[in-house]
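Take a look at this one chain, the form predicted alone, written out in C-alpha cells.
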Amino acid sequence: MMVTALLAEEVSALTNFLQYTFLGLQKGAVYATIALALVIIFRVSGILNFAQGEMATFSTFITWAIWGDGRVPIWAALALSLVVSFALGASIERLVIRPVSKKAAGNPLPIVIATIGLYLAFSALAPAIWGTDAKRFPTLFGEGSLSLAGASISYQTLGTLAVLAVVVGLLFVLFQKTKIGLAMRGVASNAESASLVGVSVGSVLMLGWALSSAMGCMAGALTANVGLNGALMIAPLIYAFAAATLGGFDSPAGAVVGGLIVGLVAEYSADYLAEVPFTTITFIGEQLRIFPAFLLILVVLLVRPQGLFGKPQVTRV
C-alpha cells in the first residue's frame, strides 16, 4: 500500500510539473514574440521601444473591431489587423521617431522619452475609443486539448508554438535569405558604412518598427482569449524586456529562448513549487508572479550584461 501511495505521488507531481510546463511554454512563447519585437528594433535603431506593449494592445483591439463578435472569420481579422499594425509601425517610425531622432543629433535619450510618450498615448487612446470594459476575444486555435501523462497541452498552446517557431522562421530567411534582410543586418552593424553603400538607413528603420509593431499585433491576439482590456500586455511587455535582457538584446535567438525560459521559470515559481511536497516556497503566489522577473534582469545585469546569446561591446582604449 505504501509503495503504490508512493507511486501514485510520484505519478501525480509528475502531472503538475508536465502540466506547468505546458502553461509555461504557451506563455513564454508570447513572451518571446514581443521579445522578437524589442530586439528588431533595438538592432536596428539602438533604442528600446517602452511603446511595444501599448502599441500590441490597441492593434489587439483594432483585430477585436473586425472581428465583430463572429462577423468576420477570426482569422481574416487578424490577417488585416497585421496589415493595418504594419502600417501604423512604418508611420510612427516616420512621423515621431525619425524626427525626433534628427533632433536628437544622437543623444538616445529623446528618442527614449518619445517612446514612453507613445505609452502614454496609446493607452489612452484605446479606451477612449473602445471603452473600459473587458472585451470577449475568441481562442485562435479553439477550445479543445491533448492528454499526455496525464497532463492536459491545450490546442491554444500548440498553436502559439507553432506561431513562434512560423515568426522564427520567416524571421531566418528574411535575415539570412534576402537583400532587404542583408541591409537590415548592415545597418545594424554600422549605419553610416550602410548608407555609403547605398543602402537607405530610413526604409530599414520604418520596415524594423512595422514588422515589431505586427508581432506585437499577433502576440495580442495570443493573449487576449483571457479577457481584453487597457491592460492585456503591461505584465507581458514586463516579461518580454526579461526575456530580451536573459538572451540578448542584439540576438533574435537569444529572446526566443529567453522567452521561453522566462515563461517556464514565472510558472515553476508562482505555481508549481508551492504544490511540490516537502517545500515551503509558497511566498511568491500569483501577487508576485512578476517579481522572478525582475529578479532575473537583475542577475543577468550584474553577471553578464550583454545576456547569454548577446556580444560583448568592445571599446578601445
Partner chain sequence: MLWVENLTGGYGPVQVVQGLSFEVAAGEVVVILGANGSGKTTTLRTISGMIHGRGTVTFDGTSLLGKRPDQIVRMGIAHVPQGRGTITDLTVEENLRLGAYVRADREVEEDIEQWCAVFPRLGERRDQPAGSMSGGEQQMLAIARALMSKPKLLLLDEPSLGLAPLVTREVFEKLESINRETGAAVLVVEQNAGLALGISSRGYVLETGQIVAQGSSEELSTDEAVRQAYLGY
Given for the second form:
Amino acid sequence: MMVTALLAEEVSALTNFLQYTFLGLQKGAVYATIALALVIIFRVSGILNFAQGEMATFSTFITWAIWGDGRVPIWAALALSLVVSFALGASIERLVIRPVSKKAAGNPLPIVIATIGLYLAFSALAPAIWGTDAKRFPTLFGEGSLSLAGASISYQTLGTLAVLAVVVGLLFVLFQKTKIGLAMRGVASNAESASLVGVSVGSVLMLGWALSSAMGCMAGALTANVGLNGALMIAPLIYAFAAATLGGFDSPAGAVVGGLIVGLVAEYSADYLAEVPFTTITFIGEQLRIFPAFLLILVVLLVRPQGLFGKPQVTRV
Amino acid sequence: MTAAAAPSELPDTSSEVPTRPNRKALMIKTVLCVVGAVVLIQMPLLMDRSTTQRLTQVLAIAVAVLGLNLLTGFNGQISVGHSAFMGIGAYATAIMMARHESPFILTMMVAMVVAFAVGVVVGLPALRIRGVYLALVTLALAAMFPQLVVRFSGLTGGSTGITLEDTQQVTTPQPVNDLFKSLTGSRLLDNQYRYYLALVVAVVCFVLVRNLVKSRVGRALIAIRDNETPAEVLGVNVGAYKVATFGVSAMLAAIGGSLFVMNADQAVPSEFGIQVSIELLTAVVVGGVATFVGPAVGALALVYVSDLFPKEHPEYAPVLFGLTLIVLMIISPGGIVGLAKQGWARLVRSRSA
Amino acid sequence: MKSRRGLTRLLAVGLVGALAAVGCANKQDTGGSSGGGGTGGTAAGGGSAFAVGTDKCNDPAKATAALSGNEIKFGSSFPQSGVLAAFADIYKGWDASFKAQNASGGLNGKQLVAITKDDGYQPEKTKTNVQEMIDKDNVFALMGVVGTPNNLAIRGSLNKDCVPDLFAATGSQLMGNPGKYPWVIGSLPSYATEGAVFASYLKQNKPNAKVGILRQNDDFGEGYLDAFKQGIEGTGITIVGTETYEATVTDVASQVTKLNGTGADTLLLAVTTLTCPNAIKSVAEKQGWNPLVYVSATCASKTLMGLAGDSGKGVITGIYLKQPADPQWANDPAMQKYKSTLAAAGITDQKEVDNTIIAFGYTIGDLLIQTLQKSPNLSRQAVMQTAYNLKGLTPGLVLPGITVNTSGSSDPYPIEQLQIGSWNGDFFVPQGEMISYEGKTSTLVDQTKGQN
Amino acid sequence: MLWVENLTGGYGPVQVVQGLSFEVAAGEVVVILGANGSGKTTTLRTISGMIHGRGTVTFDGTSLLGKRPDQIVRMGIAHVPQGRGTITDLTVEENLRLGAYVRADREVEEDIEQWCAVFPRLGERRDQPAGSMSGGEQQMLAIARALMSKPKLLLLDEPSLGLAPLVTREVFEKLESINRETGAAVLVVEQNAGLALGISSRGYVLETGQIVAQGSSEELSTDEAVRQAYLGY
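Based on the form predicted alone presented above, generate the structure block for the form predicted together with its partner chain.
Next comes the full complex, and the chain you just saw is listed first.
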C-alpha cells in the first residue's frame, strides 16, 4: 500500500520532470534561434544587435499580415515573410549600420545607439500600422500533443525543436560547405585579410544581417501562437542574450547549447528551487525565474570569461 | 553657491577644440557661462510648475547619465544595468521617507552608500569579464531589479510601488521659505525648492566628476579605457580603478534615483527597468560621450524628445525618435555636444580670423 | 515599453471595460438579489451625504467657484503610443458621448471639451501631464486617467490642487479611499469585487470546490486572492494550490501543469491579456482534466477569448456591460443610443463599434455626464461631492439590474454588481442571478495595503 | 603594368605618403626599401584599396583609386599584408580555398594540391587551424593563399618581419621561383635589403613618404647610402 503510494509519487515526480523538460526545451529552442541570430551578427561585425527582438516581432507581424487569418497557408506566408525579412535585414545593414560604422571609426557606442534606434523604431512601427490589440497567430504544427510517460509533449514543442535542428543544419552547410560561408567565417576571423583575398566585406555583413533577420522571423513564428502583439520578443530577447553570453558570443554552437541550457534552467529553477532550499520561504520562484540562469552565466564567465564555447580573445567592445 | 559652481560646468564645450585659446573665445565662454547660470537659476521662477517639474526630472536623469558617462565614456566599461542603481537610489529614498519619515538628504546619503557597495560588487566581475560579456552581466542586473522589487513587496510595495503621502514629501523648509520671502516677497513653492535642491546636487556632482576626470585619477581611467595593458605597465592598478569607477558610477546613478523620487513622490518598479538603462546609455551618447556637458544635454534631450514630434500621431513618435537617433549617429557620433563643438570651432575660427 | 511590467496590469484595467454580456434571461434581477453578497442598495441610500472638504486646498476659493465661460474642459492622460496604446480606445468612447451631448446643446449650455496627453503609462509622465493640463490648459477636472500607479502618482498633488480625478480607468481597490484622497474616484468593478463574486457563485453552485489559483504577481492578482479567501471562509470550498506568474510573461504552461497536479476541480485565473488565452489553452491540453475555469473579467473581450479558440468554451467570468456585438441587444434603447452616438462621432467601423473597450469608455462618459447633471452647481468641489454621492444611476451599457451607487468612504466604488457569464464561443451567456456586493466592496479591501 | 604617380595618402589628416611615383612592369620583381615609418605599408595599402589615396594609380591602364579591396583583387592584384594576415580560425586548406574566392573556374582543387606541393609544410598541416603554425609557415601560407587568386601582381609587405634568417631566406627563394614559374610580377617592400635586392631587378628607396633613390638592384646594392642604411656595411 505504502509502496504503491510512494511509487505513484515517484512516477508523478518523473512525469512532472519530463513535463518541465519539454517546456524548457521548447522555450530553449526559441532562445537558441534568436541567440544564433545575435551571434551571427556579432561574429561578422562585433555588433550587439539590441534590435534583434523587435525586428523579429516586426517580421512576425508581416507573416501575420500575409497569412491574413488563413487567406494564405501559414507556411507559404512564412516563406514569403522570410524572404521579406531577409531583404529587410540586408537593407538595415546597408542603410543604417554601414553609414554609422563608417562614421564611428571603431567606437562601438554609436553603433549600439543605432541599434537602439532601430529597436525603438521597430517596437512602435508594428502596433502603429496594425493596431495594438493581440492578434491570433496559428501554431505552425497544429494543436495537440503526444503522451510520454504521462507527460505531454505538444506538436509545437516537437516542431520547434525540429526547426532548430533544421536551422542548425542549414547553417552548418552554409558555413562549412559553401564558398560564401567560408568567406563569412573568414570575415569573422580577420576582416582585413578576407577583403585582401577579394571577399567583399560589405556583402558579407549584409548577408549576416539578412540571415539574422530571417532567423528572427522564424523564431517569431514559433512563438507567436501565444498571441501576437508588440511585446512578443521582449522577454525572449533577454533570455537569448543570456544564452549567447553563456555559449560564447562568437560561437554558433554555443548559442544553441546556451539557449537550451537557459531554457531548461529557467524552467527547472522556477519549478523546483521555489520550494527546495528553505522549507517555508519561497526563494526563487516565479518572480526570479531569470535569476538562476544569470547566476549560472556569471559563474561560467568567471571561470571562462569568453563563455562556454567562445574563443579567448581581445576585448571587442 | 549655484552661481559660483555653474560656470565651471559649461566651458568644456570647447576644451578640446584644437585652436589656441584666444581672448575672444574666452570672452564668449564667460558670457555663455554667466547666461547659463542666470538661466538655470531663473528658470523655475519664470516657468510654470509642470516645466519646473520636468526640469527637475532632467537634473535627476542628468546625474545618473553623468555616472554612466564616467564609467562608459571615461573608463570604457559599457553598462546596461544602471537602471538598477538608479532604482536602488529611488527605493532607498522612497522606503526611508515613506516608512521612517527620514529627511531627504539622509536618504540620499544612504542611497549613495548602498549603491556604491552594490556597484563595487557588480564591478568585481569586470576584473575578469570584459567587453560585451560584462555589458550582458549588467543587463542581467537590469532585468532582475524590477523582479526583486516585486519579490520583496513587503518592503517595496511590490508592483504598485511606493507613493509618498503629502506629509512625507519634500517641501520647502520654513527658514528657506522665510529667507526667500524676505528677498523676493513671494513664497518659494515646493516644486521650485525641489528644483534648486536638485540643481545644487547636480552641480556639485558635475563639478566633482569634472575635477576627478581632470586629475591624475582621471588620466588613469582614460589610459585604462584606451588600452589596459600599457596602463598596467605604467603602474596603474587597473583592477582597483575599474572596480572603484563602477562603485562611483553606481553611486551617481543612485543620486539620480533619489532625486527622481523626490520629484515624482513615487517609486514604481516599472520605471527602473531595462528600458531605462537603455535610455541612460542613449543619453550618454546623444549628449556626447566622455564630455562634461554631454550628460546634461543628453538628459534634456531624453525628457523633451517627445515634444519634438507631431502630436497628431503619438503612436509614431517612437519611430521618429528611433530614426532621429540613427540620423544623429550618422551625422555626429560625438552626439549633440560633438555637433556643437564642430559649430563652435567654426565660430571661433571665423571670429578670431 | 518602459512599463512592460505594468503592461498587463494596465490591460487589466482597460479590458474590464471589455466585459461582454448577454442577457437571455434573468432580466427580472435587480441589485438586491444575490447569492451571498448581501443586500445591495441599502448602503447607498439615506444617511448623511459624504462631503468633500476644501480646507487642504492651496486655493479653496477656486475649488468652490462655479465654472464660468461656455465650455467645460476635461483632461486625460493615457498611453497613446506603443503596445499600450490599445487603451486610447477608452477615450474614443467617452469623447463620443461628449460629442453627442454637445450636439444636443451641451451641458447647462456649456460645451464639453476633452484634452488628452500621452504618458506611455509612465506615472512620472502622467504627473507632469496632469499638472500641465491643470496649469496651462486650465482643465476643470480629469477624466478616465488610465492605470493604477498613474492615478496613485497624481492623487497626492490633487489633494492640494483640488481638481477632481473622475472615473479613473483602473479596477484597483486602492482607488476607493475618499477619506484620505477625496479628489479621486475609480470606475471599474474592483478586482476584489470580482474575487468575492466568484466565491459567492461557488458557494451556491459548487459548495465543495477544490480551487486552484493562478494569479499575476502584483496587486491586480492579489486583489482577487484576498477577496476570494475572505469569501470562502467557513465554507466547504478549499484552495488546493496557488501559482503566480510575472506580468512580463504570457506563457504559463508550467504553472498550469503544477495546478493540474493539485487535483483542483475549479480554477480561478486572476490573469490578464495574452495570459488569458494561454492559460485557458494550457488547461484544455491536459487530458482528463476538466475543471470549472473562471477568468478575470479583464479577459472578457472577443479578441482575447477568440485567441483561446474552442478551449474557451464554458469558461466563466463576471460581466456588467451589454456587449455591442450581441444580437440580444439589437433593439435595446441603450444599445441603439450607443451605436448612434458612435456613428455621430464618426466611429462606424464594425470592429470599433463592437470593441468593448470603447463601450466601456462610452459608459463612463455617460456616467460623467449624468454626474455633472446631478451636481448642484459646476464647481469642482460640488462635482466631486456629487460623484461620491451617486444614487441609482444606470449609465451607458450597464446590464439590467446594475445601478451605480456611491456613498463616500463607506461605498466609494461605482460598480459592484456582476453576473456570471459563460463563454459560448461568441459571447458570455449569463448564468444565474446578478451577484451584488453593492456597498460591500470596501469591507473586502484593506486600504492600508500598498499605501505605505 | 602598375603605374603610380604623385601618390599621396595616409590616415586621417596625417599624410604618410607624399607624392610617390614608381612603376612595376609585367613579370618584374621590384623592391621598395624603407625604414620603419617611411610609408612602405601605407603605399601598399593605398594600392590595394585599404586606405584612400590621391594621385594616380593605374593597373593595366585602369585607375585603382576609389575601388574597394575586393574589386582590386579581382583585377589581379594580391596583397600579402604585414604580419601575414593568415586567417587563424580557418584551417590551412580553408585559407587556400578562400584565396581562390574571386575565381570561378574549376581548377581550385588542383591549385591547392599544387601549392601544397610547393610548400610541403602546408600539405602536412592542411587540416590544422592556421593559427597553430609557426611564423614562417604562416608566411608561406599567406603567400600561397595570395597566389590562389592567380594574380598578375603580388604585393608583399615585409615578408621577413619576425622570421628567423634561415626561414627568411627560404621565403625569398620561394618567391623567386614563383615569379619565375607563374610569371606574376612581385612588388615587395622590405627593410631586409640584402635578400630583397637579391631577387629583384629594380628598387626604390623610401624615406618619410618620399622616394629618395631608385635604380637597378645592382646599382642600389652598391649605393653607399643604401648600403649604410639597409645593408649594414
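This one's a predicted model, so the numbers in the text were calculated from it and none came from an experiment. The term rigid core refers to the maximal set of C-alpha atoms that superpose within 1.5 Å between the two forms. Numbering follows the first chain given and starts at 1.
Trainee: Taking the rigid core as reference, does Leu23 move its C-alpha 2 Å or further between these two forms?
Mentor: No; Leu23 is a residue whose C-alpha shifts by less than 2 Å between these two forms when the cores are overlaid.
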